[in-house]
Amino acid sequence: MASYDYDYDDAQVGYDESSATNRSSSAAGQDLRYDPNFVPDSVKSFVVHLYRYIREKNVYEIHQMYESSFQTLSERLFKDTPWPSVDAVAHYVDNDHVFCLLYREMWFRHLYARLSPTLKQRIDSWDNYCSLFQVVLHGVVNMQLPNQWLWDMVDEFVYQFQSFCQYRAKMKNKTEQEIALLRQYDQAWNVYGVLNFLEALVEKSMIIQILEHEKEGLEQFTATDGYDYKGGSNVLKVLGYFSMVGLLRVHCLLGDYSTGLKRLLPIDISQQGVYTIVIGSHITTIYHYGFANLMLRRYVDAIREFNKILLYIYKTKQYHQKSPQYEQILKKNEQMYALLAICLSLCPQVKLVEETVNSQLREKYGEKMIRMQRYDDEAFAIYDELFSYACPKFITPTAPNFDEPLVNYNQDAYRLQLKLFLYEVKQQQLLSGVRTFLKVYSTISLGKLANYMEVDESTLRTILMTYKHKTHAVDSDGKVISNADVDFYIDDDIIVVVESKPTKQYGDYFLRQIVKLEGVINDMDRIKLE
């Protein structure tokens, strides 16, 4: 159910007269035969033991059928139409106020993944979170939902508003209509609301204070898996958990990249935790948290977690392949091994990455490293092309000016970031020939590597101060640390070369050995002795 970064060229589609007075209307172009006001007898089912199941508060059967009932009915009866309105079932469900607003929730998440929602769609679909966010922040919700469901809502919530932008942002072949829409819901999916409901989210929950109370053995949040076994709810304390998570996402997409992060900070990442559950969440922080700190110049952090997730994602995935987040999973794996890629051609740190991980990046992208390498014009090309691929799909927050040409800014956000990025590269592009010196020298005087160098002492003196700056970077807590692999200080005009050494990992090698050994074995024993 989860969308991570769906692709989007939302198709230009026009404003339907009809969605304006149905809420629940077919979206543009699709099957003309659809009937909001009927139900199959297998939704009536559905609808009905679902409601049964929340009202019970039994999770494991509500995600039973979430999961798997759900999406086995969508392949079924609406491949291309939308579920029947939320008016045709809720007097199965008694007009049960909170059900109806999250049966709506799946509702629009399912026009958003098989069909182009209007305009008008858009707009019900924020009228909805809202109304379902005001509910679980000053209601009392007596639920329990899985962790995978409120991980999807939160994760659909953003990824409506990123979409939403996009289409905003397209502004060359809107109708009158849509411009005329625009302009009346002028707060639909509006920044400031997308944010402060998360905000609302992590501060109304205290799940901040929850996990500074897990760490003195106060609390049993992730211990539990976010769920309360004592009856309560854990509606808002996962919701705000991983709203946190939402934060982050928000504000890469806003190229804020160190608000981001303070906004996951009371989530340690390098242990397991709740956001671990689920393997849209986990994919989806870990993805959010390494392209921020590439972005923030901390390659080495970056580096670890994408060597930790994509070893992660090579153990479990075939597990994941009857998912229907399966090609999502896949997608992402292919983006974070392209930064990956990226962060170990600008801060060369091999060591840290796993011998498993290593090979499938070689495979992928070992001839493109090399070329990275060079830092000519094809690698610089070649850094262009692997971030465009990789990156998230950046916004434009802002509303147009309705009363200029319109034109198409989409793209915008995203060729500033990229623009951001190359000149980085260059820069780092300049220091390439320090590096291949300091690599082969343990010990060498400033006049020699100027002279090598075809540079004044001056210069390079200029040079090297810049290397130290640009292979350091300044961590959450506010502390310089050193990306860098080869390091150096001055003495007396000598400079001396500091280079880190690698730990030896003996388990994995043993563990490859054992492996091969197993697979001898049973080469052995399928010979038939004569």
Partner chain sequence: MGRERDVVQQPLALTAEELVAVNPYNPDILHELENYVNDQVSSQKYSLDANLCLLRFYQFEPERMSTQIVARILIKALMAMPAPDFSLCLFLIPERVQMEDQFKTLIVLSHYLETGRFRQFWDEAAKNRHIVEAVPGFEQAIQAYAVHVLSLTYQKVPRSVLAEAINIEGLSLDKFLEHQVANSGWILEKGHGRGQLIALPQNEFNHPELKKSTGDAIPLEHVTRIFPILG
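Okay, that's the form predicted alone, but what's the structure of the form predicted in complex with its partner chain?
Next up is only this chain, free of partner chains and other molecules.
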């Protein structure tokens, strides 16, 4: 669906303020010839059929209409105007309340993607989400909707929140009227409201308990891709499920990484799950998971998951070429390579990275990664560049103080996260030098190494302790986990380097081969010889 590919469209201009003016100028230019009450026949047919399929619970047809018909019609008839207003189509669908809410949700999503929403439209869209989620939370929805659509709702909800915060933080060019509206509707896209809706969907859906029960074999969710084969509604359950990913993302946008990861915990990302069915959800999950771990200095966890998904995208991207999400997939792909380059520069565990991914990485960032090892000003500039390119669009979730002179504060959150990240990089700047020496010695005295590194012995001791501290993360249970690529210990004043032998995972290899062989044998059995 359209939402995803425009998800980060501001990011393409980076944190350049010009994006604000671009948007508002096109907002003013919304087509004057647009008649919200004119309903072309094709649209009439679209809503009538979609409404019928929803009542018939025909998920397959709903998915077809949602994924392709809506897209085709938008492309043909509504390239630069909104769809007909909900009032104009309501009587074709028995004025069905829930259908109208769904239609409006798509209406706004299309508007955000193709045009530029006015402040009033942003506020109206918030109201529509409130009504829609309230209906779902009160359990009066008995529809079955495709996972893709349900993911897009959560994704778009968080995107519009982020977009609203960015919009509100650019106060300099606001008109009197806009400021008055902002003051009047101060609850629209309120951060508590956003978080509480997502949280309520998680709670009310009982999704955490459902996933627990599934582990014990008492209930099915993942096995049925989130659908209820007995005909019950999947809407609340799946919205609750995706809301956990939504919460991860909102917390990352706020710089609250450990809370974000905590919200994702009920989803076991080492396994396939409903989150991997929809490519947008899969990428959003892993991107934010990896980023949060990078900020928590758990580089190995970040590297592992980036590696897996980058390999997955590499192998499957051809199937998404025609998808409206294709551009966004490529964009996130590039961003995750940048994040992987950062992780591997701070924690050179290249053996965790699969060969294909590694060669892609070398191609894109090989030269930069060599320069990042130098830890001079140029290296910091590259860390800065890659971080700024690949980080989430951080937000300040509060309204400005309208009584004070109005300034832009849309970059504040980003600047703070960048500054703290670079601070961390600086703390690690001497480690790459130590690494280089440790790699070529099996034992070396402190005095000698201090000499080579041109520091005194007590400074060297602090560098070595920094190395140990920075390469040994502490997990949430307080357990120490080594991220070290080269390790050592000191006996009095002799450094003994520990060779890290790559431990081959034979077990996993054999398991995979057994499954593969079984598949081949099954295939052969199926062949009937004439």
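Residue numbers count along the first chain shown, from 1. Each form is matched to the other, and the largest set of C-alpha atoms that superpose within 1.5 Å is called the rigid core. Given the structure is predicted, the values throughout are model-derived calculations rather than measurements.
Annotation: Cα of residue 446 displaced by at least 2 Å between these two forms, core superposition. With the core held fixed, the Cα of residue 41 is displaced between these two forms by less than 2 Å.
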